[in-house]
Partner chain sequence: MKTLLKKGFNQLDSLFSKVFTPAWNPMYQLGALAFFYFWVVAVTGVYLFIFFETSISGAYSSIEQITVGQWYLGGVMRSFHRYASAAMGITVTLHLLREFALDRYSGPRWFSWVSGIPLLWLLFASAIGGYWLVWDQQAQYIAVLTAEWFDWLPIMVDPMASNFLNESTLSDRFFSLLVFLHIGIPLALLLGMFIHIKRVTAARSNPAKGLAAGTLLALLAISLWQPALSQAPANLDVAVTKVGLDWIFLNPYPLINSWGPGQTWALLVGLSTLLTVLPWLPSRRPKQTPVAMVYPPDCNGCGWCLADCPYEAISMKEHDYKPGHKQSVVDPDLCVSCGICAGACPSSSPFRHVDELTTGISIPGLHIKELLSLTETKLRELDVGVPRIMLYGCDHGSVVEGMQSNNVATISMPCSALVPPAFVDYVLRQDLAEGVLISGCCEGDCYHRLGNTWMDQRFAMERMPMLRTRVPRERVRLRWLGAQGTRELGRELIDFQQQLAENSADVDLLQLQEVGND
Amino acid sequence: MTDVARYLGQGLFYALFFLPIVYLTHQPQHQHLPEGMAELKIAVRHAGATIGECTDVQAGVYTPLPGNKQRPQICPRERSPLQLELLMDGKPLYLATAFPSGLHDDGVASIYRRFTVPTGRHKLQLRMNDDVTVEGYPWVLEEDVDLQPAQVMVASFKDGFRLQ
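Now the structure: this chain alone, the form being predicted in complex with the partner chain.
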């Protein structure tokens, strides 16, 4: 093989190696969200109610601390898990239970979920229970929304649900 043929061959091989690289670094395009769909995200980060009552420290119980340094009450640390329901147009879309973080179950509980939903008008219902001693859902949001194509709607929680 002559030098010229060899260098031409090398050029061909470089092209065969790099052309697919050039193509594959941005093509073929990937359809992530189908046409006519929107995204609904739920992001809740909330500390549930503590489980159990605080109890008074009874007088006369032995303690090594002087009176002014004693806590008047002993309170439980464990928190309630969060129970969340999402309904769309009356149909359940998501049901989740999030447990508190921390070794003593005394931290916040977190829920995150992303949904792909059809665009148009929908009735959203969000319900959450953050206290095991209470029946039903103390936190509720019901709202009619009109979702546009590729819109991102976020349902978050801070002293109540809100949609953004």
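Just the form predicted in complex with the partner chain so far, so send over the form predicted alone.
No partners, no molecules, just the chain.
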């Protein structure tokens, strides 16, 4: 009879261990997005245009240096910040300026944002300027999108905007 009691005790302890696990796997209902909403993400990692022009080095400035270290020109390293604007149905949804990374502001600028937007048909406009010497937005994406409930749409940039 002691074996039966031991097996019943083990069964009770296993049940006490597994019942909370079964409850927690079925009970908490997680909903990533509210009903009738979709998610729009912007992921941009881009190096802006170099600020400034290369200047010629005056003769004799690098004469004491060895030949492989003499440079005919000095070029700036600093890059332009990115100016990004997102419009949905003609209304501004996001406006940001991302500055370049790096010690001398010579790296890439990064923008990553998520937006919860209503589903349905929308006119999406995404504009970016990566050169401080240019007025306006040289990179433009204008597209009509039909967002479905719980859909995730990503706008990325590599030699132009893409929607996925």
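If you superpose the two forms and keep the largest set of C-alpha atoms that fall within 1.5 Å, you have the rigid core. Residue numbers count along the first chain shown, from 1. Just so we're clear, the structure is a prediction, and the values are computed from it rather than from any experiment.
- Taking the rigid core as fixed, one finds a CA shift for residue 32 of 2 Å or more between these two forms.
- For residue 22, the displacement of the CA atom between these two forms, after superposition on the rigid core, amounts to 7.6 Å.
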